[in-house]
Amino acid sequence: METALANEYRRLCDDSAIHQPLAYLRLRRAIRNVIEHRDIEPGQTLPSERDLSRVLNLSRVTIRKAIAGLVEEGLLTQRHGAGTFVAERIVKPMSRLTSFTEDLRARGLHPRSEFSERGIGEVTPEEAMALNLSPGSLVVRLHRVRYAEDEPLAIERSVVPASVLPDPMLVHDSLYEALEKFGCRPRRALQRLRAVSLGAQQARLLHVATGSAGLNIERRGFLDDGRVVEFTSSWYRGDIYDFVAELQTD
């Protein structure tokens, strides 16, 4: 791990195409890359700050700052007195608005989707209320199971105004990537999370036992001008996902 990380960090330093003058950001990217390339596996320990400082010729403050950002992203976890580890569970920070695809790619996993519905239809009363649309408006509906490699992680049902996304076939893995091409990627969101027991059909799709613990998340995504461009309900496997939020006093 030390050698792979040192080589990757030096490669980034020497690559003129990468404009990243800050050492801690280069190191953060190097750590992310070696995890993506599976030079270090989930659950394994990162070298100590002292060892990284020695090998990379960086200050421990720089090392600490790079690692702190990856801990916040959920890619690394820290255990007091034990060190820093590559996260085994998928830790999703609720303070950052990122897509399922982006989260998995950052962890070195290959995201993919299996669609059960990908079409256009007339908005339902519930969807109209969530999206602030008039009755009779058209919406794109995306119902799919989200995978990491061959492991099903979540069931997702997304509804987007057809005025924002005219063709549902433009969505392959990432809805946000498709919306970004039209300048309509959400900039903020409201989410509601609750614990649920997965029903028989949900459990079958997620390859778990009926009644297994799950997490239901309902999200409404907004543009800067206040328009709602996404209404998504997702059911995540509770044995794999942790959702974390940073809390601060005023």
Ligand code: GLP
The other form holds:
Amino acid sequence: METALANEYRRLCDDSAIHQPLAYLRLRRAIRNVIEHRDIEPGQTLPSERDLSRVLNLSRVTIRKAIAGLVEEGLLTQRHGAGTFVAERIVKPMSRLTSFTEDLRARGLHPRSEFSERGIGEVTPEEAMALNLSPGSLVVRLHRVRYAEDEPLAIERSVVPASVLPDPMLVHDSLYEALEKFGCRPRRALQRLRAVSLGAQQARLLHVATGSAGLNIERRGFLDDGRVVEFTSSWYRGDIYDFVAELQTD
Ligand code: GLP
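Show the form predicted in complex with the named molecule, please, because up to now only the form predicted alone has appeared in this conversation.
Everything in the complex follows now, all chains and molecules, and the chain you saw is the first one.
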């Protein structure tokens, strides 16, 4: 691991296409890359600050700064006296508007989806309220079970105005990648989180026992001009996900 990280860090230093003069940001990127490439697995320990400082010839302040950012992002966790680890649970910062696909790829996991619905139809009254649409408008509906490799992590029902995404078949694995192509990826979002116990059908899809703890998240995603581009309800397995929010006083 130490060697993989040192090689990656040196590669970034030598790569003239990467204009990153700040050592701590370069190191942060190198750590992110080795996690993504699975040179270090979830649960494994990162080399100590002292070892990294020696091998990379960087100050301990630089190492600490690089690591702190990744702890904040949820990729690394720290246990007092035990060191720094690659996070095992999926720790998702609430302040970043990222997609399921991006969250998993950043952890070196392979995201995939199984669709139970991928169609187009007239908006229901509830969807019209959530998306600010007029009755009769067309929407694309996606119902998916979302997996990391073969492990189901979440069930998602997304509704998107057909005016921004004309064809549901354009969504392969990632909704946000499809929206991006139309310049309609959400720029901000409002989310509501609720603790739930998973019903029989949800539990079956997520391979957990009926009544297991889950998190229901509703997200409305907006464009800069205020248009709502997605209304998604997700049911995440409570045993795998941690949602973390940073709070600040005014
Ligand atoms: C998360 C959000 C959803 C969003 C999805 C997009 O799961 N909770 O609201 O629709 O990401 O992910 P992807 O682009 O992988 O489909």
